[in-house]
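Only one chain comes next, encoded as structure tokens, the form predicted on its own.
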Amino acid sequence: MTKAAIEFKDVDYTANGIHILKRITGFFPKGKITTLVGPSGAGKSSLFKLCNGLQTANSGQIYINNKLIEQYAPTVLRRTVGIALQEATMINGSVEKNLALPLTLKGEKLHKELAIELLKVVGLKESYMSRNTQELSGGQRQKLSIARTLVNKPQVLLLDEITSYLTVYPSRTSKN
């Protein structure tokens, strides 16, 4: 039997009088890459935000690693379920300061070696460390957002349209 990283049982979510999620039941399997597909406005982002406590379901249960979401302290939940949103919010300052934020909030320091490794993982050069986040493109901000989410070593990683600002150019072949 497949173990669930996240499980939903009859989850409903309403915002501003609009019923966004209705009786959602299912699970994201542990240790697997799972894609959630649907049209714009279908509630995918809302579902992700429910999983790490940024929003609260109106009814139903959500389990993270077989434990009710309400049993987690908010900070522990957000370290367990990391989320990188489409709109990568940055604090004012350097890439390094933004990357260090999750550890700074815990009273810890980010080691330079880890910072460099995380930037490499997401495809950013070490030279970006001192750049101001205001100078970054949307795609670079998304990469930094992923790296910052990875700082906490989450057990579950949710990526919400994280490649929307990344441009992929088709390969060109030479005719010579």
Second form
Amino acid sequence: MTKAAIEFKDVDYTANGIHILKRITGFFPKGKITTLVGPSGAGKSSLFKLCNGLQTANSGQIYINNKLIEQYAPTVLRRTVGIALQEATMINGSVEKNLALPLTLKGEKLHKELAIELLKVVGLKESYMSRNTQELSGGQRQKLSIARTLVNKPQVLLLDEITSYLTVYPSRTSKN
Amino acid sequence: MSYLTLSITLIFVIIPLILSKTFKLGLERDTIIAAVRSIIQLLAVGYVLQFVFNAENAVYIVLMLLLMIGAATQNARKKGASIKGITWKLIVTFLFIEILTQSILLGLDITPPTAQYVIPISGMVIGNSMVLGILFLNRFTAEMETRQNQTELILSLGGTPKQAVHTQLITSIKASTIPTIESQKTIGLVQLPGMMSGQIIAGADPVQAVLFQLLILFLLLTTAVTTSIMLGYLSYPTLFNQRMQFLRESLIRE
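Okay, that's the form predicted on its own, but what's the structure of the form predicted in complex with the partner chain?
The next block holds the full complex; its first chain is the one shown before.
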């Protein structure tokens, strides 16, 4: 049994008549940072969405922690495999409201200490908490998007083109 | 009013035709079609109603109601957005509203169970429901289209489809029902409602006409809110599959 966080076996994915992923086989090891590199349209985002359960492969198998993806309830899978999407979409409102979103969806509240800690992890100041997300720059939104994904305490974290708006990527701070 | 008098009223059709021609508005064809269709449809309905009223048979009343629901469904389906299985969703909504309103009206003895009352009131309720349905569906699909990323975001964080469409549903329900509620706030101040005006012209006591009009207005409030909520909750599940994945392609307009 491999120590894989995510494992792919012959994964094929087609969307809107375009064959995006062809027979993908391999794995992302546990406890490591793996970077996927490829040109625009190569299928990196699609692969992430398959892992998070936002899309389903046409054929092949995907295992998360050695368990077949279909064996997870969709909501459990998405909390286990967190994804910070490329668009860094925000809901209308403050940074705090966005940060609390994963817990709001579960009917829980976000403690202020945790919120401050998460903002710190991604390099955002505590004073940002009450700001409207419309006031944030693209880079700040992406940082907030990562912090928001971390609220669910995912076992696997997928960051989709997450540095595209960051002028200088603070690699250590973000990855930790 | 005689047919001769009615024919004189065609002046009101000729005026817009002349204006359209003069100002090159290009509305002549549609104006003529609208006038001819309304004459044929309303006269036909008049004779059918006369027959149903005289027959005093519940079967004819039910048939008339089904015909109304069928026509409303057909129209809303064509003008409304393309959501999978929208036809039966509209039928269920219209049937539910019709049964709900008539049960209250007849059950509490507010109106008598005769064709003369049941059919016109049902016409207003179903007609209003149809317009609300079209308004709701168009707004809802537009909201879903513009907020696709938000829908996906909420799903990606472990939210359910219901949570993912909550904002879109509430916005669309409000947007489609606000015109009904707002128009009722100024009613009587700006214009007299059609049914009330009709009754007064036909010689009814104005206060009685007002009482009936109020009944209709209250009915339309129920119709407006119920239509939007029912259509919303019947429609949104078809935008997702069993794995709680958002089916973007289900929003593609024909």
